[in-house]
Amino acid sequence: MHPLIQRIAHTLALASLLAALPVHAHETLKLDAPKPNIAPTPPMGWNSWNKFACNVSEQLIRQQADAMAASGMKDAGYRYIVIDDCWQKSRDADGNIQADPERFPSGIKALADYVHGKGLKFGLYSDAGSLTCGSRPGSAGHEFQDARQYARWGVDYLKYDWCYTGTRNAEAAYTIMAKALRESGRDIVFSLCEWGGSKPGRWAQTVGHLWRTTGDIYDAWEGKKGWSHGMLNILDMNAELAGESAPNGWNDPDMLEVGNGGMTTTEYESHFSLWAMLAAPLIAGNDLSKMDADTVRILTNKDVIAVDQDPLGKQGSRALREGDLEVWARPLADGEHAVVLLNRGKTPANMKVDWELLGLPNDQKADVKDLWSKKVTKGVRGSYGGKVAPHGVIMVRIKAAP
């Protein structure tokens, strides 16, 4: 048999035989190689799918780099540039997955390099599936094949999708695609996109990078429409998910809508602040060529995406609800403590944090610093808060004072 089908039945075999494995599947196919330790912090980036879908180009990808480095984004740390769904159109004769040609006519290496080129890291999108999410082909059975091709190319993220999958187990098609890309010569970064249907907080810190915790967020302050939810839906569904997050290893409640429309400037910064609280990966999903001031001051407000980037990787949680009101809290490197007090309701709120909320003497003296409007307040003691605009947030880093 020649060498190149014989590898090509070798992986349908051991698809096949994956999609049969228990539960416990990492037990039984053995990851030699560690995860690569590349995403220490959450990664930041931009993905196409929230504003464009289907219709990608390599025209636009480069528009989006180019956007990216000019407007301050990636000053302020977002580095990927992740084509989602609809880049590929079919395989050649030997299998490999191939661009589009009429979107894609210059190749995906070539887009890779003008994107590192930029100073930027380069991310493609595939599924678990025979077909992906858009009907493209699927990496099902073609795995290994696929991980060669993107280290070939330059490949710094792959988004992995669960579309047309049948009846694999998650955790068995999900070690697979890791194994290959750990043996393809080349770290990326592995997104899990299972949508948290079996719970892959619980076994996915060996596996990938992160791991989607629920369906995709639409561009709305709350509700469901179909598949999706709204911000605040999406929040709740990681509320309680703290323990499953840590560095290199993140809780993923899906992409940023900011800049899309759909909600106010005061709800996109409710957004942006509770993603940095549940130590999200940041990843646009606006187009960043056509950005208005509230959006940049917003996708690049250094001290929020601090909280978010913290070295302690600790995800925060909500450590008080009463009605509307909510109070969500995250330890910080240093022994600081970020806050987000949040108002739900339609009307404005007086609120506050007390410090034994989180765990201080309520004697202690702090200082404590507004993220949005900077304010710095020093020598506060016993609780700090303020009146919070309906959908709005207040959110400080406090820091213990002598």
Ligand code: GLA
The other form holds:
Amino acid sequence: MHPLIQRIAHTLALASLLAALPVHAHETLKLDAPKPNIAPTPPMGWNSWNKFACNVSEQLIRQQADAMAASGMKDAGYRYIVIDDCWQKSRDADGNIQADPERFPSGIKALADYVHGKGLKFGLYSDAGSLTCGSRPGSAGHEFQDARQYARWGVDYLKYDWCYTGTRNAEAAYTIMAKALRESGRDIVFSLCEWGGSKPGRWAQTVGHLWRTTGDIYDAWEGKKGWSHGMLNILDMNAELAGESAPNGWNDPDMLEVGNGGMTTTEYESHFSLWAMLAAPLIAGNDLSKMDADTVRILTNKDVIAVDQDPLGKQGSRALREGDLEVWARPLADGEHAVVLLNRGKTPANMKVDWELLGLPNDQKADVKDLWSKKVTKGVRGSYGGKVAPHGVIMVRIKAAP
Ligand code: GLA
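Please supply the corresponding structure for the form predicted together with ligand GLA (the preceding block corresponds to the form predicted alone).
Expanding to the full complex; the earlier chain stays at the top.
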């Protein structure tokens, strides 16, 4: 062979060999398009998993969308209706992902249209591995194809899980899907569900809009069941992560359990208050079509939601811990302070927050609003407090008076 032809052939062979190699994209993949500015405050919505697990269908999703619109949840700011695992069944001969035809006979596009028709947004779930956690087809190797499909269907939100990923590098795997979503032609909130193992708070700010920091929540005040954690356990794992959260890139301590029956009303008030202090995405996980009055009252408490959605987007932190008693504080955009007095113990406790802890002068006069009782106390100096129920909170907003 002529040496020149030989060189060309060699180059071509090398090129095709490189093309066939698994993607070593984590060294080189660039996210050319910036992250869309679609989660300046933590996303609010509903997700099927906590209550319904794999028992999802188009009737259920329509019913939950109807309930979100009719129950006051939509008015309170909830927007996304997200189908978690098990909506998928298979891929067709061209590799296109197919919804389960028995559970979603009208198809995903029709369902997304229905949800949009209610003035809501629509989300789906997939996984960076070969299979999802529920053993449905994952997106590994199909990222761009899936992202284009989601865009055609009208998907606004993707939760992307981490089962069956073998030795994949998390940053690399999530960056590929981030790129695929940004090139899909549609703005899609990207919710990373990697459970915190690779410390996503350190790399995901450029990749996604929220990232799970822990394994799964379960509906209990505290405890550990295999892979899952009670509410306080999740809280504790998030206490040190405040610096890693910011507008458009939020720590996600997992979805809400309010209304699912495993905690008392007092405990659910605490759960909701604490998630607001964490600037957590507020993704309800209960049956919106069967809510009692307390569940609606908790999930639609507009003062607590305003703390969660505060435009400064600064996650709160634990300012004080003495045994079972904790003070959590969060600075707000208007210079006010949100404070939670948390009693983890089994007996009532007198608790207070000292102005000093908030960086306010001791003689500063302030107006204090209790965000659960709605009582306003004016001209308070030095500290504020009261008797906190077992497993309860006092949550206030403190405004320094001029
Ligand atoms: C993982 C996730 C959960 C849920 C299930 C679905 O456990 O962390 O939030 O999505 O998978 O199988």
